[in-house]
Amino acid sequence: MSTLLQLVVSGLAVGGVYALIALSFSITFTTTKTLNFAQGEFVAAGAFLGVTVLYLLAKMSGIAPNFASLPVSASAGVNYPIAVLAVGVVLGVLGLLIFLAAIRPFAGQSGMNWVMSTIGFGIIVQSLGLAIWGPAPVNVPSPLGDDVIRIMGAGIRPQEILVFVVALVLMIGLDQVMRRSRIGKAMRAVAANPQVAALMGINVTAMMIGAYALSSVLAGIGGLLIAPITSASLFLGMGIALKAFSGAIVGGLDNPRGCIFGGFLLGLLESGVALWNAQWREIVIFGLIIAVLAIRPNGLFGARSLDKV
């Protein structure tokens, strides 16, 4: 029972981050039919921006912290929420920049130039990060402390619970916004048919910018949430983004709820396989993806595409 509980809690925590990033892929794909292949670098940037804010707040409070290993007090009180807010603002601006620089110039053109453009933007972000922070990983304290909670014999870190709760709240909130608010309905209209949406008076460009900004915010917050569990590294995001994208593919890239399900599924599967044999983790995960796509090419909950002839 303790092993099963450990598996579920760890899987839901990691799966919550995968689900957030998978949802961010779905938001840009359904709205613009493009993907941000710099999302992994945005995850890492969010983690390091958060660490920088925590470091500056600790220094302002009279503490002389070590950036490579911040004290627990650096994340205490309102410091961590302030860091999350700052990461959201900066990553939102970064999302705006990548849309204007890497997506919009190729709008309406044939081909997939935006793929290399977003990859190049990600390399620029990573290179700037290396120049500013260096390649060394950084230990990030949890705002709830690092003491392990024992429940029925299972050791659970408070940050794992926080990650799951925050990810769940964000996903439920976004789901309600997308389904009930005017902005959400406008974004869904653009996703369905941008030409008709423009004729109905919807600012299509603004909705696309909003989609990329929101997608980048989710990536940055996901990076800051996972950093106290894995430590912050500029090479952290690639693996997370790849698995999150895999979760989106499994659930159905054009179905936001399916992407969320796929992210949690991969998190639970990864946690379960790691307890059994960590070396088989990637083999099982990507074997599952291949199997799902072989049976359902559009994912478990993706809409079937119809070709008119």
The other form holds:
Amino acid sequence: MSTLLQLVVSGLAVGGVYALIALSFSITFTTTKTLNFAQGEFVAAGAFLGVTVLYLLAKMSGIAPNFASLPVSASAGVNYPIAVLAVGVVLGVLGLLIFLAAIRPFAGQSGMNWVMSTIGFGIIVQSLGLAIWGPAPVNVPSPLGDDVIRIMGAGIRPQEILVFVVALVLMIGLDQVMRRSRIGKAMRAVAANPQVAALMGINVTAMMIGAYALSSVLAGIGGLLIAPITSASLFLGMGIALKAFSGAIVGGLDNPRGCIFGGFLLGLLESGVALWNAQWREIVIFGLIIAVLAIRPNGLFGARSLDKV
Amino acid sequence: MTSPSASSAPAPLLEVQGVSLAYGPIVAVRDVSIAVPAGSVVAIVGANGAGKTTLLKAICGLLPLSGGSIRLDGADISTLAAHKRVGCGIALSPEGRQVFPDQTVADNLELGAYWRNLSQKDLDAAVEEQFAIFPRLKERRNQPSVTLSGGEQQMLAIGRALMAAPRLLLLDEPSLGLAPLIIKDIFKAIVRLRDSGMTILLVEQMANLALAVADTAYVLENGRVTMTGTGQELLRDPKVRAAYLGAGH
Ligand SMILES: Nc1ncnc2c1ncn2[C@@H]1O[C@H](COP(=O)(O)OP(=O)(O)O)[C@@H](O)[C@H]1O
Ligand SMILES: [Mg+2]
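Please supply the corresponding structure for the form predicted in complex with the partner chain (the preceding block corresponds to the form predicted alone).
Next comes the full complex, and the chain you just saw is listed first.
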């Protein structure tokens, strides 16, 4: 019972991050029909930018912190929220930059140049990160402290609950914005048919920039959320982005709610299989993904099932 | 055939002058000039592939001109971005309806008024105006528009264009793929819009219907205007009858 609870909680936490980033893939895919293959590097950049902000805040408050292992107090109070905010702003700008540099030049062209250009952008970001921060992983304290809490015998890290709650609140908020607000409806119009959206007076390019900025913000925040659990590393993002992308594919890349579901599913599966046998984790998960796609090529909730409605 | 813009007439609301359009190396429209006087219905008829849709797209700014100019109320809008033209008063009901399938009828209509940035109260009032024109849409207001029939989607596409409060309404094949009875309904609505003073540029393969409601009409063949006249003149023209009205009409 206690191990099951533990498994579910850590699955939901990691799954929350996968879901957030799966959603971020879906956002650019639906609006621009392109994917940001630098998303993994953006996740890592978010984590490191966040640590840097925490480090600077700690320094300003008079302690002499060690960057590679910040004290718990560095994340306390408003520091962590400030870091999240700063990461959001910087990653938003990064999203705008990658759209202008790596997507816009190839928009409307056939071919896959944007695949190479976004991968290249990611490598540049990672190399800059290595130059600034070096390759060593960094421990990030949780804003809720790192003491394990005991619930019904299960050892649960407060950060796991925080990750799940923040990811869920962000995703529900976004879902509602997309469904109810004027700008959300306009963005869905661009996703459905950019030419006709332009006829409504919607500035399609601005919406696409917004989609890339939003998607990048989610990636960065995802990185900062997961960092206290996994520790931050410039190579952290690749694996997370790949899992998130798998979750998006399984849920249906063109269905935001499907992507969220797929992300959580992958997180839960991962923690479940790892409990049983850590070595088999990746084999079982990717085996399952391949099986799902063989049966449902557009994912569980992709366009095919929608067409039938 | 006489030119529609006779010497005494004021400058037309829309003036397409010597426009050529191409998709890469393929020239789809060559040196086309048409004029749409305010308050009139102008029809463009022609076979499939003649370039009608291409011309409407260019008027909306979805396709760059490779020659010529487009003027609205005398102002050159040839290079104005598509999303800014609706604010100048041009709205299109596109070929094949192209409603936003996953959004409700009401949301589609509200998107039509996106550029106007109305308060919710004014938006609701504008939506009600469309329901007055197309009552069938009202019962379906909260349904995703993908669940509508073809005829209802056509009404929605026209209603969405009207939500922009246009000065010039462009209709691309509103009869396409619809049953005769539904087509009749749609054309009744077009006639009512005409009678209320709306300026309309109507593109149709159903030449008889379009010519019957049009003050002025153009025949487009292989990207060129080959005939011009009043709707009635073209309806009576033997060449038009042979080519576009055919047997059975
Ligand atoms: N996106 C496109 N790319 C290339 N050629 C096109 C495209 N759209 C239309 N055409 C060509 O342009 C010509 C005019 O097409 P169109 O304007 O759709 O005609 P109509 O609306 O009168 O049926 C046709 O020969 C058609 O094949
Ligand atoms: Mg056409």
